[in-house]
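Have a look below at one chain only, the form predicted alone, in structure tokens format.
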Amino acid sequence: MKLPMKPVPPNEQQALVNRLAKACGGAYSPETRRKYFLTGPQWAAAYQGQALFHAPTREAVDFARVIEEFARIGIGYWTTHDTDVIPTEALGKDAQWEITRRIGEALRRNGVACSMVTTETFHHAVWAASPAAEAPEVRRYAAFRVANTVRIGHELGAQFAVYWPGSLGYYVQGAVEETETLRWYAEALDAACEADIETAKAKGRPTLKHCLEAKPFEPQAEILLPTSDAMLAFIGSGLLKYPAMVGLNPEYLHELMWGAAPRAALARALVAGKLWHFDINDGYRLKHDVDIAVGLVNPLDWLNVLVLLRSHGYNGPFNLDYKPPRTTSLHGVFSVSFPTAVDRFITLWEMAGDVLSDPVIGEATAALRAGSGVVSDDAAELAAANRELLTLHELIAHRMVQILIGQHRGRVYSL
């Protein structure tokens, strides 16, 4: 294809982006987007492109702008860390409640709800030795922070609180005693749950769902709760006072990046009854946390994930926890990045419905579960009896690819 060589002046570039975005088609209306439990994080929309090796590429944006843009796009829910919107030094003080009041007004004005709050326990220097540090004063501060976030969540009408213990670990061996650290971390979660019980009773609201989020590596060299499975074991370890109040918030890429299968991790959480919240994004195995938007890297895997969740009636949030690329402008964040991420998710979710109702997949699955009917104690005879049926595994995978690319509806390419 011959590319045009005429330069695009700066004052014409935004119009070009808008025109090409419209030419892509496939967009859903804001009203349709709001029908899905899709939540937009303050930190994702306000991300300026900075990282360890990257300077910011976008100007700063405040919560009022983010909430307004989410409403325009059709993202009906907003999520935040405490310090995304409140300066650390203002936490627990009168200034905090004034900011919370203004956030509430912005949410109501735009018809957006706060679905989840989370506490920053990884960035500030106070967390250098984690929120479960040896120093008791740091642990007391950690308990204050998570309890304070719970109270903010109730004030904003949130349903969920999420905890990412990314700094719960060590850089050098022997630096911490792991069993002590896990006990201390459990104490912080107990403080959050106790604040939740007290605040919910005072406000006449249900308690929040407290969700742990795992990540296999970064920012510590070794992390004590690196996977969702490790967190399930932690919840069931007996360390927590309120284990029934604590579940999981798996993140797709966090499960993928250590070489695992996100769908399998989600299945284990479903079996345990602990899949309460889900951070959605995309990326690559055995790489760092690139946080690419959903469906841009692994659309077939995402289709499989959503088939699993639809078939088990998952009705929790899908939190758009990704970073718009550094190459995307601030205008592009709200005119391209978030709308297209939402629309890819919706399309994949509806495709998952096609998979579940597809007659070919339905018959193949039923045949596999029916088996051959041969009853024998001879292993070779049983293997031979089911040999042809097992070919259906590959046929099912092929059919899912057909559904993904529209081939099941007659889309073919001819030479």
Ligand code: 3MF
Contents of the next structure:
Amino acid sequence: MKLPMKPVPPNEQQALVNRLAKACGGAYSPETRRKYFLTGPQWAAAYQGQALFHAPTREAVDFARVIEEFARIGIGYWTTHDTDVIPTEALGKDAQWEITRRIGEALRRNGVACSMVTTETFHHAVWAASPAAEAPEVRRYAAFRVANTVRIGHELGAQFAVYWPGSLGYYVQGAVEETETLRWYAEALDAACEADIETAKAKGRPTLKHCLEAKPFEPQAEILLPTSDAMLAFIGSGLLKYPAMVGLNPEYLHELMWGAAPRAALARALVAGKLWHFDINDGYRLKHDVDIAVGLVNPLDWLNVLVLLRSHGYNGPFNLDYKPPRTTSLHGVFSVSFPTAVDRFITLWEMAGDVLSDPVIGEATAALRAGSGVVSDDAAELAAANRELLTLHELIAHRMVQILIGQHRGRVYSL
Ligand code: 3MF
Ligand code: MG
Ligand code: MG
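Structure of the form predicted together with this ligand, please, following the form predicted alone?
Next comes the full complex, and the chain you just saw is listed first.
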């Protein structure tokens, strides 16, 4: 290994990073990247590295720069919270429409489309007791906020609205009555759907797909809708006026955090016909929301997830909802973090295609489904009849790892 012989002065560091990023190879062209429904959040690019125990490490960046950089990288879609781009005090006012107009211009100038809008219902002090707070005035304001976001979405040409309820929960039990709070939360979503129906009609556009996003921990200690399964139950509970307009935006890490198999959680959303939008990232089980970029922690699990989605014809967005690490500079956000995340995704997506057309996996899967042909009411006899066939479970897992690491192409090491 060649180690730097001398210190790398600040004015030479970007060039070093650029050279090594290029040396990694495996990068796709912006044209190729644009063929995938990859969406880039304003908040991910503009994240400055701050957290409860962390001061920011990066300078601020506005929507014009983010949209321009996404275009350069080849990320064809942009997503945003209302307050990522519009100051809270300007929401619903003329200033909001002036900013929306400038966003529209930046999108058009760069050939980027806005695919999704979302309402921030977690950061501002007004949400201290959640968007479904006891005070009716706060709930009225929440209804205004989600309806207003829907109108912004239509103005920008979005197809999706996402809702992460954020502070829907509590730190201490007793004061909040859960059933009532859920009913109140449903009323806010009803208001969003009603604003959507009205705006879509006025503009001659289809209505948006309204997608709920669950997270098991943070920012409350206890969460009322902690998982995608809880969200599905909520959609089917009878509390919503327009359940057919409401589906899911699962986030990979949010499911992994509580201990789920993300692939199984996605399968449950698929069979319910509610997998409409997908936040992609990576991280660890039973930790906080570390929001690491896709495929950096669990590439094999990711390959499995994409095999499931490809085989079911999922054609919704893949939203790059991660946080570039605090150790990455702003230059690094756009020259290393986003492009490498996009390229790992594309490689894993294409590998999922390899898995689906792999003759070994194909034959093994078909054989498992064919069974032994031995029909019996004797449990021991049945078990014995399938014993050898079931070894294929492990063989398929091995084959997937081979495909992941390139071993199927002859990557071996001699001792
Ligand atoms: C929090 C999240 C959110 C949601 C966003 C969309 C800041 O963990 O994942 O990102 O994705 O609010 O509604
Ligand atoms: Mg998310
Ligand atoms: Mg997250």
